[in-house]
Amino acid sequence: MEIKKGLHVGIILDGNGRWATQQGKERLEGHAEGVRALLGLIKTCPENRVQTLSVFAFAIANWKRDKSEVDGIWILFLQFLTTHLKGLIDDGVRFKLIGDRSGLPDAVLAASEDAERRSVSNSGTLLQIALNYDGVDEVARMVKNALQNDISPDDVTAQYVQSHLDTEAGNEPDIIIRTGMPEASGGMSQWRGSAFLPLQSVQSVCVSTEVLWPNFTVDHLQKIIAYADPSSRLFGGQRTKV
């Protein structure tokens, strides 16, 4: 199958504290082969035609876990910002923040508010990065903006709110994949969204793998494009052959 010029593939970040405990390392190391995974998928977008990459890395729900490990993946989120994006920023990937804002630390923040200044003009791949990041917190934080801009019910259009959530409109995902699940048993195989672009995701193709995201490479990314196969979807029409 030939890959969709422009394809865009999201990716649930999911199984870094996992690997982790197989290598008998602490969870933080497991954060950290995760960013080094991240980075060399982002250097094959363009060979693979992904145009966008959108990775939800920190859930709001995130906050919940020990407060070590915690400040040590702001840490990893910071590092990455400030000198791992720098050279894909000047290779041509464009950045984007997805998420609260108010309630990332200050310096992730000022760091990632710097990226996407100085990518604005980028015109490769798109790198779009879910931190404080939660589906129906996006869509609380739109409806909370439209009511604070007495916007009128009749201009409330499926378009309207496309236009006023956190990603572009008309760049939805075309594949959505959630790394680190269990394998198929049965017939039947685990899936989990997790509030990870539940609009934006309407049409997508959603594919689970049971790779631990340190472990997964852009042979997997490559195959389960080809098995996803979202050139395929009809969109709500009829299909004309069986």
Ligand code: IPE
Given for the second form:
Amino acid sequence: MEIKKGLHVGIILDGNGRWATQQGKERLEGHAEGVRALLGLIKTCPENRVQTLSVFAFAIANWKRDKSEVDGIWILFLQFLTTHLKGLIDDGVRFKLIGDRSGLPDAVLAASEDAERRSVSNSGTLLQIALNYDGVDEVARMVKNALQNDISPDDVTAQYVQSHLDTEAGNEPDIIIRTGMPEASGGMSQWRGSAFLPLQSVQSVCVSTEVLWPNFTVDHLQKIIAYADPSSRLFGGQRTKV
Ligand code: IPE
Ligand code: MG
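The form predicted together with the named molecule, contrasted with the form predicted on its own above:
After this comes the whole thing, all chains and molecules, with the earlier chain placed first.
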């Protein structure tokens, strides 16, 4: 039986602010708790067959927030990149930044690219963090790049598109999770993709959960994998040929 090498799980982190409000804390404390949740989850990827973890941490649309919140978020990322990520990289994590790099604060870009360089040959979990990202902007950058490079219209194929996005071709998410969504009601549940990996997720199973991101644990991840990826139940079993 062929066992799939690993899963690619994408997560749209949502609910940090509501978590903070529930706790009577400032919104930034919710974001700090969100970073802790992410750190906890990354470490559990290998034991859960997650080979790639992609997280939507800062959308281009998030610039609309109060300056104090945006500045605080960048400080948290910088701390994450310069302190916590070091240990993860020593443990074999490979780091990749996705999004429009030209719009990032200089220090965040420098720390991210340094982490990419240092981890490029690591073979552990691939951690992709989307900063200053929007999937429509990603397509606009790709088209601009093609025009600047005089790509012939004949060369613009589905394969060309897939291999000129911010992500690596052939490594599209199996599952996309959005936290902090309203509870299902009347047999209906909501989904909002917020332009996270739109072209890469055409075949992904999308799962929403009401759990706020700071409360999201490995137990939630395992339940979602069991729910959304039937192949995870085949260990020790037999796959009928399809
Ligand atoms: C998501 O949590 C984190 C970022 C976008 C950086 P929110 O900040 O959107 O949390 P809510 O939606 O206000 O609860
Ligand atoms: Mg939100």
